[in-house]
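For reference, the chain that follows is the form predicted alone, supplied as structure tokens.
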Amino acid sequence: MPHYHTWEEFARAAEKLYLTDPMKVRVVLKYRHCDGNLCIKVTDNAVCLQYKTDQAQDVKKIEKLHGKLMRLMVSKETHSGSMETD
């Protein structure tokens, strides 16, 4: 299981992982109050990435990693939908 060290690589990574079978790809946001911790996963059950900060700043950048994502599921479940009922 890669841990990533910088952001950059990881979003790249996980954007990448998405795209190449979004069918099986899942994000879980774990957060640890006691710690502080906020960590990332994204798995398709092969390829496992973690992402683990305590900074404030980096909860944006999580935030919209997120958000790309679920725009990214959300127009691929639309564009499959539309072309099974034509």
Contents of the next structure:
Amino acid sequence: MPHYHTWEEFARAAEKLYLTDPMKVRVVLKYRHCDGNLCIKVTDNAVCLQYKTDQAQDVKKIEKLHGKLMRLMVSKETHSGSMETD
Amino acid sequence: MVLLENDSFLTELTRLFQKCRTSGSVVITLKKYDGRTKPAPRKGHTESFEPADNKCLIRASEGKKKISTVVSTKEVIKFQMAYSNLLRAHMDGLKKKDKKSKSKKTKATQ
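Could you drop in the structure for the form predicted in complex with its partner chain? We only have the form predicted alone so far.
Entire complex below, previous chain first.
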């Protein structure tokens, strides 16, 4: 259950893990203002990737990754010709 | 677990962050959602259920209070912008890395 020390590695591993099985993977974000730290975890219940930080510069990176994964989740996998509107 | 509309969720999430400024943690979970509202059938009954592919579930909690919302493709752009702004605005208690230490902002416990 690796704890990553570099953001680059974590982001790459997280995205890779998500793409192997999108339905299984969840992203957990834990923020403690009183302790001044932020922890992000990406897991599929078998593998668990974690990254912790207390640096303000990482907030932007984490929030970007979060947004990226969110968009991956709502985008349809198969790019079919017609877009269905309900 | 309270399921809210996207806008209400963002409002409540703001409140969660404000509440936890002095103690406690805010936990946010993000997961792909296929729209099922019933538990998976046990004995191979034919699944009369079409999994949707374009939604995700977002949950937030401060230990006791729990909220959640479902975001779909149509709402994601708007939601994600507001959500990013919210995170950046509230997760400001972390250390800044400037070595010059101009004016040390002490954590204002409002």
